[in-house]
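Next comes just one chain, in structure tokens: the form predicted on its own.
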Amino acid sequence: MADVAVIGGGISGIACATALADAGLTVDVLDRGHRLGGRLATQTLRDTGTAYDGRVVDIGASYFTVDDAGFGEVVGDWIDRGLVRPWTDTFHIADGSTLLGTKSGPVRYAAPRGLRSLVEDLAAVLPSDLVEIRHPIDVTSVDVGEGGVRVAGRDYRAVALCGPDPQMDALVAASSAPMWEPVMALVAVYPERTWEFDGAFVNDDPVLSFVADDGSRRGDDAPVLVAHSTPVFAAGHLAEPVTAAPAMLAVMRNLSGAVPTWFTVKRWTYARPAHARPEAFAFDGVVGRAGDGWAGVPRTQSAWVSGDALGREMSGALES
């Protein structure tokens, strides 16, 4: 019997598993996807009829920022090994019809091989004698008993739920979870680059919320844009994502001045929490919860901080 089951193979789950393994505990990581990464999701372009087949595009989180010391050490190592690059500290501001100006902020970081590659890098160094990664596996129940917990036919001393709250609430008693918002992500390949922005926050528009220049983000200058919709717009197209394309492309044309050669739309039913709880995690001695719905702000760094903190807390409790 392994000590802990970690449900969710995104950055939070892998950070939790890392902290548990660092303490010498045995861990099973269970994830429903064919690849690890969670919502640090990428798509490999296929059958586009362009020169960019085989290119990886970020379609989940657009970037990440860093102001936590622990996460900063991880990111520094990624930078040293060429897995992460500083992208930009300046985005444009736009409405649905035009670019309005620029706004500076913290440095946004990106990954040349896609943000998913960073989760896979963290998982690759987990000790195989302590950690088993099982995927794809769809966990349908978590049965808590006096002696521990049973998950996917195996018994554990504890479980860490490190996925979107709506999915985790289906496994155990629901918590006071924040509302989760859907997003439509549209990837478009263009004949050439016609825009001069790294990314644009689209304000007061019913269709789009953000557009990223994936060529700038990745560092290869490919003429590829990725747009994220507003939650309200996405909610009306969850059943048939492709129906979101015309309205999204119209706004993208206003901002880029171009018509794509190829496009596709991805549905994210649970894309992001509307807000995050102030606590870093929850743990009752058997069931723990972590992710980007915790640690104050819903972002990639928060997911890592939350998972790492939960793993440390569980380690201390299970070792005592």
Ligand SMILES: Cc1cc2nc3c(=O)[nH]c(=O)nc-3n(C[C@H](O)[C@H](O)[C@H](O)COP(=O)(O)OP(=O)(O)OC[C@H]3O[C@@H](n4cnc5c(N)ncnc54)[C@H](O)[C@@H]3O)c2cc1C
Given for the second form:
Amino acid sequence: MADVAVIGGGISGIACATALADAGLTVDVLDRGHRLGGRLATQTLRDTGTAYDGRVVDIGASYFTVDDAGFGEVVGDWIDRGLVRPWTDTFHIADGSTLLGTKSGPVRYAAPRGLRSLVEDLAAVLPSDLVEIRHPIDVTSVDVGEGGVRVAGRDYRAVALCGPDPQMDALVAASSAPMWEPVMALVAVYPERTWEFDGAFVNDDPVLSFVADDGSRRGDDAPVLVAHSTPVFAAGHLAEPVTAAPAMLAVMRNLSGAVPTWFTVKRWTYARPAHARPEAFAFDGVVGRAGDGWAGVPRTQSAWVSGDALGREMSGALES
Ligand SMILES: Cc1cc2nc3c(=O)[nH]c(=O)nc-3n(C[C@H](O)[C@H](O)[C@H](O)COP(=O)(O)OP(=O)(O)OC[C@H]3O[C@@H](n4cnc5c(N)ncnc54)[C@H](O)[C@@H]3O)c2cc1C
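Okay, that was the form predicted on its own. Show me the form predicted in complex with the ligand next.
Everything in the complex follows now, all chains and molecules, and the chain you saw is the first one.
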């Protein structure tokens, strides 16, 4: 019997598994995806009719920022090994019609091989004598009993639920808020680069919230944009994501001046929580919870911080 089942192979689950394994505990990581990474999601372009088939695109998180010392160490190692590059500290501001100016902020980091490669990198160094990664397994319930849990046919001393609250609530018949918002992500390949922004926050527009230049963030200058919709717009297109395309492409044309050769739309039903709880995680001695619904601000760094903190807490409790 392994000590802990970690459900979720996104960055929070893998950070949790890393902390548990560092303490010598045995861990099974279960994820329903064919690949790890969760919302640090990368899609390989196929059948686009362009020269970019085989190129990967970030279709979930656009970038991440760093101000936590622990996550900073992890990111520093990725930078040293060429897995992460500082992308930009300046984005444009736009409305739905035109670019309005620029705004500087923190350095945004990106991954030349896509953000998913970072989760896969963390998973690759987990010790195989302590950690088993089981996927794709769609966990449908977590049965909490006397002094332990049963998950996907195996018994464990504890479980870590690492991912969006609605998905994890369903496993333990809980309802824990906060509200989670949807986003549509549209990937478009263009004949050539016609724009001069790295990314643009689109304010006061009912359709788009952000557009990223995937070529500049990944460093190959490919003419690829990825746009994210507003949550309200996404909510109206969840049943049939492709119906979101005309309105999203119209705003993208306003900002880029271009018409794409190929596009696709990805639906994120649970893209982000409306807010994150201030606590880093929850743990009642058997069931732990982590992810970007914790640790203050909904973002990639919080997911890592939350998973790492839960793993350390569980290690202390299960070792004693
Ligand atoms: C469109 C979009 C844009 C974003 N932009 C940014 C950004 O610019 N900057 C930033 O910092 N962050 C951004 N984020 C947020 C960032 O992606 C998340 O904070 C982070 O990836 C969360 O990691 P996680 O491990 O908590 O959850 P997830 O990555 O969602 O991982 C949860 C995992 O659990 C698995 N799972 C769920 N249910 C089950 C089940 N029943 N059985 C088995 N496995 C299950 C899923 O397959 C998934 O792999 C964005 C997210 C989206 C969707």
